[in-house]
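Shown next as structure tokens: one chain only, the form predicted on its own.
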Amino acid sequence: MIEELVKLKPVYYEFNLYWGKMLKLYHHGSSVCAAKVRMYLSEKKLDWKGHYIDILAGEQFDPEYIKLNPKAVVPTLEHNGEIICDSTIICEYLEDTFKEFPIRPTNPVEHSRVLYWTKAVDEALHPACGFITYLACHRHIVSRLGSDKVKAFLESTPTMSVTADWHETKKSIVRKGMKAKGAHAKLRLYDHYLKNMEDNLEKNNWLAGDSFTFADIAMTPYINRLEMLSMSGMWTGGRMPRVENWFKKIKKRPSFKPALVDWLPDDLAEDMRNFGFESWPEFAKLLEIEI
């Protein structure tokens, strides 16, 4: 099995008292599916073990950990002796297991926006994110591995994993990096989306309604991601006021600095700050921003 990793972070050994059994995650600091489930766990106050896997040096690979999830993606959730995997399968069976502090609304109209977010991200944000991710910072991480070490990294990558060509997406990105083929078109997509945030936030206090929901958590680790690679020009100085007013609020819950704060080892929090940094004027011109 894989080894349990010691970090300097708060690490919760609580027990779950719903069935007596500890709910153990295994995810990433980085990871913005492991974040959403990380800031889901919170909202409902549900206590978990932490099992810290490092995707950016390939443990994710661990042949022990691919027998748990198939993809070599985190999160992986393993409870009462079962393993869930998807981390919007995770947040719908913690809200189907645990009753209590809930958050799907039960008006079936705000539920159906729900999943209009929840499915708009996984099926389109996610792979883009992911792309922008590497585009901006991973690549330059994953080249401090050394030649070598690099091509076992990317052809150790499953060929389905974040998108059905994640395998060949990824070699290319990092070999490639700006011209590596549908760069351009994933960034807009991410603003396309952010531009939807912007005009259903005229109509509601949040994403689904007025209440914080599903909706609210699945968006906030994307943008997240860009306030951490440096890129939050996307909607700040006027761009995008209601995005950046829920931002705000987003960022006062109790649930949002141990979700997606505390977790990110602070070095590499430094790198998608400054790699994201260098790509920001490039990206800021395909959008026809200024800065």
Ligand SMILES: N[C@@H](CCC(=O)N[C@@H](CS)C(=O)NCC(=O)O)C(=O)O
Contents of the next structure:
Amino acid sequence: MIEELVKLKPVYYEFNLYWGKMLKLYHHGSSVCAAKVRMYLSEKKLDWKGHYIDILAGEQFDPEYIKLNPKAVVPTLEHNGEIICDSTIICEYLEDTFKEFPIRPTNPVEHSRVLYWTKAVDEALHPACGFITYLACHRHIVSRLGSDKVKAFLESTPTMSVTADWHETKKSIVRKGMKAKGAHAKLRLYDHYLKNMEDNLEKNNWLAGDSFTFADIAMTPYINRLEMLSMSGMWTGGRMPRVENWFKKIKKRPSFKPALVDWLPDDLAEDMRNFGFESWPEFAKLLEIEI
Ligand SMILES: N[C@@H](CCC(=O)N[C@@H](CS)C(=O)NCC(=O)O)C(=O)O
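I would like to compare: after the form predicted on its own, may I see the structure of the form predicted together with the named molecule?
Up next: the whole complex, starting with the chain shown before.
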């Protein structure tokens, strides 16, 4: 009997260690920020459990969730009783906490390039992506809630949310569609970062140097988003061949499917493809892309 218990002891300890360390991610299938964290988790080969928040049905406005994430956005990470918000901060936390399978470059120059990309994403590209996604697709999905629920949905969005003015911006896109102020500028900004990638990939195999880093993880959901919206014409057809090649390499990584594809419900994937496809001619015209 004692021998049996001695044999079981390591299993018991491992079990406790496992649950004590368990990572819980509040996330959504189409969210670019959540996909970034899922890809980071997958690259670091970390186990996690998910709590799905449907941000197109307004589940992010549940007062219990807002206690965790006051901006009412996904993702949120829960680990060892601590709550961590903001996707870039979550990834940095994972890197600092779990030393195995390091992603952060030790070379300071390469690390500075990683910071350039994560900063660009957080400050500029993500707000542009939120705008473009709502304009091309999500406004149509949200409109299906019916006028009363749409009103409540828009009113529930905190002022400080995806961006510092997301409450008004989201309202304006849902109400005015393509006439919402700022669409052209946001699309050009998105395109600017694609061109920036194309230039950087001339010197290096990956965005920060010769190795795959957080810079590549940070950009992956934003390129994938355009593809989900049937807008890969922004880099294909010879427009940005290095971005095209980079994305092919990204798709071959084992982390791509579980992080970027598997969590996206089929009906949402179809809506994004179809609504995006309908918007593409107008967007292509703004960018002077011939189709
Ligand atoms: N800075 C945050 C931004 C998170 C964010 O904007 N999340 C979006 C999805 S990608 C969201 O939850 N939107 C909810 C809404 O639009 O109401 C991060 O990096 O995590």
